[in-house]
Structures are given as structure tokens and as C-alpha cells.
Amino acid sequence: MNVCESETLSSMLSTYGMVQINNTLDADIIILNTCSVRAQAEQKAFSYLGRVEEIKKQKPNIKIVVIGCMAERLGTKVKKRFKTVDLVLGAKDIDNFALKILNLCNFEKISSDILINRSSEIVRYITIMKGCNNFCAYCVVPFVRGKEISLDNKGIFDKCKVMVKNGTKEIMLLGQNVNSYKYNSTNFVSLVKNICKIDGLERLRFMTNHPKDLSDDLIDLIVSEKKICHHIHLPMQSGSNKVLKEMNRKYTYEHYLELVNNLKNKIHDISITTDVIVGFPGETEKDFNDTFKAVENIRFDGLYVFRYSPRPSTKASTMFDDVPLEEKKRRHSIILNASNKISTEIVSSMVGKTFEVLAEGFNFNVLEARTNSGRKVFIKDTDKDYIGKIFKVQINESKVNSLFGNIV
């Protein structure tokens, strides 16, 4: 979602003649898009601002802007701690990011109706909803992004059409909980059906899904609609019902497992990835073992595992953080190692087989592509002409999360 918002902002600023560059010393403005989901993300942002202070000493006229979730939560502290920051814009003010930045840069003509018209990109993201109403006990998102708001379905459809017209082949729909999307009479399933009708669109993905809202209708649509990729990110967070209840996830592990089995039974090549949190307040060794057994039982294609860290304003921040850091690290390592072992076994089983891939880019004479299930495939000894095309590749080598092959 942050990548999507950064790209959108970059597009808007480009409309007014700004150009994105890689060397901060050559920049006229530095924009730091921040996250508050984990404490480590905020620590990294503060560390970066410290380095940027040194740049401003060398180039006093450079503008420094901090945007996003951390800016929403800690805006006053950011300005107080870093006098070099010129502008702080919180996540709830996202619709005004571009206008306020342009004003900071003294652009004479400022319009609220900015057309996003980017050069062709093969894979694009589009936000379909903002905020969240779930209030999971560990999550700061509802506090920094506000209540759940679904965006106009016609506006979403029109943006998708423009993207495809400009060369996009794959679109990913984004929301904190896409399954609960609803704008007037349009729910998520009907929105997806409509977008799939766009001529020229080859693939559609979406995230994140919430187990309590994932419907049979959506699963059936994935089965019947060829444009929808056979990959779903379905955060489990824990395999312990006690912990899931404390997390306010509103489902049981049994319900989650039923969803997984339904997906696997109806879509034989479905790729399921997930999120796991270890060391949540009150998580016992038994609770952790339930999670470990769930990971081994379900055999996710990939997972993100996080060590719990208290986030201000959340319900969990009032709980006793009783799992020591070293124990969190141990549990984190166990889950990650198990996941990597499973992923290695899955990709190893793909060697020698042929898959359809979409070529997304070309770097260092290597074509970068992706399977329908979301696996990265690297192809040597080819050229840029394949970018944006779907073709077949035979896999001849694998690593933990990557595949290597040749064009058939």
C-alpha cells in the first residue's frame, strides 16, 4: 500500500514537471513515506531522518517532507526532534499530499484536479479502500488511517482502464481488508467481476484478505475467472484459538483451516501466503506450538513472521508484554526456518515443469517474470522484447523463493 501511495504521489508531482531521481544530494525535495505497523519501521524512519539532516547542512535549500502513518502518529515529535523537516503530512491527509508539497515548492499554478498519467508500467497497484474497522488488538492502522472507507467503484474501474490503455498487464487491488469492500450496491466480488471485463488486462491480484470475511462467492470467482491469479494472501497470525481471541481476530483456527482446505480443494494450484505474529502477550509455549503445527500442517507457499511489538493506542499495548525479547527471537527463528524449508520443498518440486509467466522487467541482462501463483522467475540470455508478454518457461533451477528457467 505504501508503494502504491508513493507511486501515485510521484505521478502527481511528475505532472507538474518534477522528476524522480536516485541521488539525494541532487534532489530539491526529499519525501519520506513512513509506516507505523511495527516499532522497527518507525526506528528506521528516524534513523533516515538523522542522515538526511547531514544532507541539509550541505544543501540548505533542500526541502524535507515526512508523510504517512508515522507522520500521522508522531507528527509533532518529528517536527520537534528534526528542525530540518519542512513539512509533515499524516496518513489521513493523503488526498492533499501533492497539493501541499507543490505549495511548499512555490508552484504558481496549483489545481486540485490532477490527472495521473504515467508512462507504461506492466504491474500497477490501485487502492480501493482506506482505513480499517477491525481493530485487531495489536494493530495501529485504524488509529493512523481512520475508519474504513470504500472508494467509488466507477472511479476505480476508470483508473484501471487508463492503466491498461497505457500498457499495464497486471493490476493489484489494495485495501486493509479488501473482502469488506462495499460502495453503494457494489461489493468486492462484483467490483472484481467488472474489472476483469477490461480488454487488455491479463492478470488481477488483490490483498489483503481477512479470514472472517473471505466468502465462498469470491473463492468461486477465482475458480471461474481466468484473469484472477491463483495466489491469495490470507493472514493467520496465530494457530492458537486463545491467542486469536486475545488478538480480536474474530475467527478460530478451525475456521481458518476450513477456508484453506476449501481453497485447495477448488483450486488445485492455489498459492497461499500468510502473516504470523510470535510473542503476543500471554502466548505460552503451547500456544506457540499450535502455531508451529499449523505452519507445518498447512504448508504455506510463503509467510511473513513478525515479533510482537506494542503499538500505542492499541488494546494489546495495555496488556503485559510477558514474552522476553530473546524468546520472541527464538520463536521467530523457528517459524522462519520451518517456512523456508517448506518453501524450498515447494519450489524444488517445480523444477522440470513448465509454467506461464508474465515478464515484468529486465535487469543486468536477466528477464524478471512472475508465475500466476506469484513466484519470481529469472530468465537469462534473452532480451527486453518479452517485457509485458505472457509466455511459457521451463524451470531448471530453484532457490528458497525464486525460480530460474528458459523460454520454451
The other form holds:
Amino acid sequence: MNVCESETLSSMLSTYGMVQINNTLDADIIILNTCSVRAQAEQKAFSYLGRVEEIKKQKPNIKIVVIGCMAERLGTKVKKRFKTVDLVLGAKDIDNFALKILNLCNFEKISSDILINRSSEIVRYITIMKGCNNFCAYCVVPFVRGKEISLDNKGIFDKCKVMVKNGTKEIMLLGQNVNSYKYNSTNFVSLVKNICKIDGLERLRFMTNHPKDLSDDLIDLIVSEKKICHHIHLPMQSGSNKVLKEMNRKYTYEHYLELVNNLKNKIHDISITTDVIVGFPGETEKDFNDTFKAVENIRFDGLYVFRYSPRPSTKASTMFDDVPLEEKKRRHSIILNASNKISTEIVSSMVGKTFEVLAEGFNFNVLEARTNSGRKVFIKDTDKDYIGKIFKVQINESKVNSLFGNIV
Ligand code: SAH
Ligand code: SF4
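In place of the form predicted on its own, output the structure of the form predicted together with S-adenosyl-L-homocysteine (SAH).
Shown next: the complete complex, the earlier chain at its head.
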């Protein structure tokens, strides 16, 4: 979501002649987009702002803007701590980001016609809903992003159409809880069905899905609609019912497993990825083992594991954070190792087989493509004319999470 919002902001500013560059020392303005989900993300932002202070000493006129969730959570406190910061724009104010940045730089007006990225990138993200109403006990998102709001389906559809007209082949719909999308009589299934009708669109993905809202209708749509990719990110968080309840996730492990089995039975090549938190308050060795067993049993195609980090305002921050850091680290590495092993096995079982890929980019003479299941494939000795095309590759090598192949 942050990548998507940074891209949108960048394209809005570019219509006013601003150019995005990668070398901070050449920039006239630095915009730092922040995340608040874990304390570590905020610490990274702080240490970056520390480095930026040095840049401002060399280049006093450079403007520093902090946007996003951390900006929302801390507001002017960011400015108090880092005097070099010129502007702090909280995540809830996202619609006005560009205007305020333009004001800071003395630009006078902003056109309403700039909300679509005009570049012709092959894969584009689009936010279909903002905020979240779920209040998972550990999560700061509902506090920094506000309540869940689904965006106008017609607006979303029109933006998708423009993107496709400009050359986009794959669209990823984004929301904290995409499958609970509802705008008047349009639900997520009808929105997706409609977008899939756009001529020229080849692939559609969406994330993140909350297990409590994953309907049979949506699973059936993935089966019947060819453009929907066979990949679903379905955060499990824990394999222990006790912990899931404490987390306020509103499903049991049995329900989660039923969804996974249902998906695997109906879509044989579905790729399922997940998020797991270890060391949530009160997580015993047995609870942790339930998560470990779930990971071994389900064999996710990909998994992100996080050490629980208490976040201000959340329900869990009032609970006793009783799992010591060392123990959290131990549990984290057990899950990570198990998941890496499974991932490596899955990836190496793909060697020798042929998959359809969409080429997204070309870097250092290597074509970067992606399978329908979302895995990146690198193709050497070819040319960039393949970008934007769908074709078959045979996988001839695998390394941890990367695949290498030849066009067949
Ligand atoms: N809306 C998405 C999640 C957004 S946050 C969803 O419901 O899946 C992304 C991931 O960060 C979460 O799935 C969770 O695993 C992790 N996370 C969120 N808050 C956390 C915290 N306080 N400590 C550790 N991990 C956390
Ligand atoms: Fe956070 Fe839960 Fe909402 Fe995801 S669904 S953003 S984890 S509160």
C-alpha cells in the first residue's frame, strides 16, 4: 500500500514538473513515506531522518516531508524531534498530500485530472479501500488509517481502464481487507468481475484477504475467471485458537484450514502465502507449537513471520508482553527456517517444468517475469521486447526464492 501511495504521489507531483530521482543529494525535496505496523519500521524511519539531518547541513534549502502512518501517529512530535523536517502529513490526510507539498514549494494550483499515473507500467497497484474496522488486538492500522471506507466502484473501474489503455497488463487491487469491499450494491466479487471485463487486461491480483471474509463466491470466481491470478495472501497470524481469539481475528484454525483445503481442492495450482506473528502476549510453548505444526501442515508457498511488537493505542499493548525477546527470536527463527525449507522444496520442484509468465521489466540484460502464482523468474540472454508479453518459460534453475528459466 505504501508503494502504491508513493507512486501515486510521485505521479501527481510529476504533472507539476517534479521528477523523481534516486540520488538524495541531487534532490530539492525528500519525501519519506513511513509505516507504523511494527516498532522496527518506525525506528528505520527515525534513523533515516537522522541521516537526512546531515544532508540538510550540506544543502540547507532542501525540503524534508514526512508522510504516512508514522506521521499520522506522531504528528508534530516528528518535527520536534527532527528540526530539519519541514512538513508532516498524516496518512488520513492522503488526499491532500500533493496539494500541501506543492504549497510548501510555492506551487499555486492543482488540477483534478491527475489522480491517474500516466506512465505505462506493466503492473500497477490501485487502492480500492482505505482504513480498517477489524481492530486485531496487535494492530495499529485502524488507529492511523481510520475507519474502513470503500471507494467508488465507477472511479476504480475508470482508473483501471485508463491504466490498461496506457499499457498496463496486470492490476493489483489493494486494501487492508480487500474482500470486504462494499460500495452501495457493489461487493468485491462484482467489482472484480467487472474489472476483468476490461479488454487488454491480462492479469488481476488483490490483497490482503481476511480469512473471515473469504467467501465461496470469491473462490468460485477465482476458478471461473481466467484473468484472476492463482495466488492468495491469506494471513493466518497463529495456529492456536486461544491466541487467535486473543488477537480478535474472528476465525478458528479449523476454519482457516477449511478455507485452505477448499482453495487447494478447487484450484490445484493455487499459491497460498501468509503472515504469522510469534510471541503475542500469553503465547505459550504449546500455542507456538500449534503455529509451527500449522506451517508444516499447510506448506505455504511463502510466509512472512514477525516478532510481536507492542503498538500504542492497541488492545494488546495493555496486555502483559510476557514472552521474552530471546524467546521471540527463537520462535521467529524456527518458523523462518521451517518456511524457508518448504519454500526451497516448492521452488526446486518447479525446475524442469514450464510456466506461463508475464515479463515486467529488464535489468542488467536480464528479463524479469512473474508466474501466475506470483513467483519471479529471471530470464537471461533475451531482449526487452518481451516486456508486457505473456509467454512460456521452462525453469532450469532455482535458488532459495528465485527461479531462472528459458523461453520455450
Ligand atoms: N491488513 C493486513 C495486515 C496489515 S499489517 C491483514 O490483516 O492481513 C501486515 C502484517 O504485519 C500483519 O498481517 C501482521 O502479521 C503483522 N503485524 C501487524 N501488527 C503487528 C505487531 N504489532 N507486531 C508484529 N507484527 C504485526
Ligand atoms: Fe490490522 Fe487486522 Fe485490520 Fe489487518 S485486518 S489492518 S491486521 S486490524
